[in-house]
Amino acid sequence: MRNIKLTLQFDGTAYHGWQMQKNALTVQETLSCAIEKITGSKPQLVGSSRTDAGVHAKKFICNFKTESNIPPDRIPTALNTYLPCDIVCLLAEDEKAEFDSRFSAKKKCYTYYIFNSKQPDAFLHNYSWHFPYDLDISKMKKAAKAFLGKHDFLGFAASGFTVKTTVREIYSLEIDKEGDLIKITAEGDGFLYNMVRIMAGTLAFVGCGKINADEMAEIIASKDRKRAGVTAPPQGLFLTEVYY
């Protein structure tokens, strides 16, 4: 038995998430769908994130065991034909029986893209949030920082998660700016349920000036989500990197 990973990339738009689901169409099920067709069985796939409906990834990786012969290297040509065109697989990889996609990944990197112009963008409107405020882009960089370490982020946690502990640890937390489009970039060793959304949001109210930057290490640790930002929608979120 063979245990092939995956690395894909997936417009998000058309998708209600990742995770299969009775009544919605998902990434997961249209690439298990497409994995059997070509191996001849149905696969268990295992993603690497719960991505949300509308949320994009340029590198997701996921994993399935198959007794298949195909080699790696035919692997992504044979699923793109049979994948449609938002979603694509980038490369086919055998690796060792006891990898996981989702608990063997050490970091996971996630890219958050905010519209920043009067009038939204008729190119954009599925790849980021229109935010039409003036964002003071100093003052979000600012409390970007009280993000980095290890914390309880109970705060910035969408209700219904599921896992034993809120507390991760950020690595690094980069704001930029090209034009007017914003982006955050966050590294850490996980993130909770909307997170990463709940901080784009939170750091959108620092810059309108809605939430003091000087009280964001106060806000983090009172672990209180209506001290937070709101949640900003999904089509402005990438999970842009997992490692392992």
Second form
Number of protein chains: 2
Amino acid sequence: MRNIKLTLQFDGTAYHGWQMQKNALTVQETLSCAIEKITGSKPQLVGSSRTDAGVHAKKFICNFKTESNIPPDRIPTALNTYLPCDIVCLLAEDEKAEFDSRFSAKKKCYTYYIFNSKQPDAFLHNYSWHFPYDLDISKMKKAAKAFLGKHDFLGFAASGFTVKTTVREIYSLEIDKEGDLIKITAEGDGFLYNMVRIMAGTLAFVGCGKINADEMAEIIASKDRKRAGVTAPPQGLFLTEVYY
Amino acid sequence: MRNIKLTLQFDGTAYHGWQMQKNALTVQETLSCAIEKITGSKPQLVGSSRTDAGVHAKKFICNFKTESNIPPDRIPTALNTYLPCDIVCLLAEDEKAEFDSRFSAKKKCYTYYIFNSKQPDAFLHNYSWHFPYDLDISKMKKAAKAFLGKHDFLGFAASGFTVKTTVREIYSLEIDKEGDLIKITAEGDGFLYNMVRIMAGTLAFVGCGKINADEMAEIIASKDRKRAGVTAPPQGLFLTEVYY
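The form predicted in complex with a further copy of the same chain is what I want next, because the block you gave corresponds to the form predicted on its own; please supply it.
Below: every chain and molecule of the assembly, starting with the one above.
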């Protein structure tokens, strides 16, 4: 039995996230149908992350077991023939039997985009959060430092998800501005449900003066969801890299 | 009677171009409805360019006459309230009575994007031409020089359009590559119907060796559409600037 690892890219606009659901179109289901076309059997797909409806991935990792003997370098083109334009298979590799896209992941990188301009952008409405009020980047950068390191991020998680621990380690959190586009890049050993979106919403609240940057460490320590900012909308979020 | 100049941005994916048509949704019609909502009357809209179905605009200029006394700085936000997300009004200005978006234009800039990679990109399928074969940029740059200056571009025009002359002057034609994305930027006093798309298709044919770069001047001089390359698909084309 082979264990095949796929590197995908997807525009999440049209999908209800990665994870298979009843009565809703998901990336997993769409990919699963394409894999069945080329291998002859429905795969048990394991994905690196659950992503919400509307969230995108520049690099998403998944794996499945198969008896098919199709060479790895033929898989991307074969799959892309059956996949819609908004899901692309970039790479396929044979992996060891024990490789698991979800549990083998060591580090993940997410990017969140805020379009900070009075008027919206016709090309970015599905790929950013339009925030029309002034944002002070220096305050956001200052507040971002409080997230670094190991913390219990219970206050930065949406309910409805069971995890063993809410402690996560953030390795880096960078904020850059290019034109009207603010890019928040977060690297960590893992992220709780909605965590990056709540971090982005909280940093936006700092940028527009609703939350004081100096209070960020205390807000994190409080583990109180109500003290953090809004959950930023899904379309600004991209899973950009998964490290193994 | 005021003459109002609008600067628009639109993602052309969902539209059958700018120009009003029977039985097809166009940018002009959509904008016209939004203007009627804020001024109370249907405008006679003049656009800087006809754009094809699927073609985009980073900056598109249009103007209309109105008796409304709405201040110009209120117009973008008011219009954007009624416009769909893929059409944005960036700026509104009062212009002299004789200003005409189409006939007053002195120079236009178009950008054409080619995504040159074996596999497609999930985010660029509506915003570029996926060209999976190797392209030699240095040959394309060499061929581009032949377009500069004043020429009769009859061989680079689609039929079905009446113009007084097919002579146009190209001020600059630049080709840049960033990652897998090739950007062709053309500035000129005007462009014939499909001209930029035929230029892009011809440059791609040069890049992949179907047309010799040294023959480009002769191909232009031949005024023979059959000697130029394919008409590149509409979704790679952006109107980026109109100068008055």
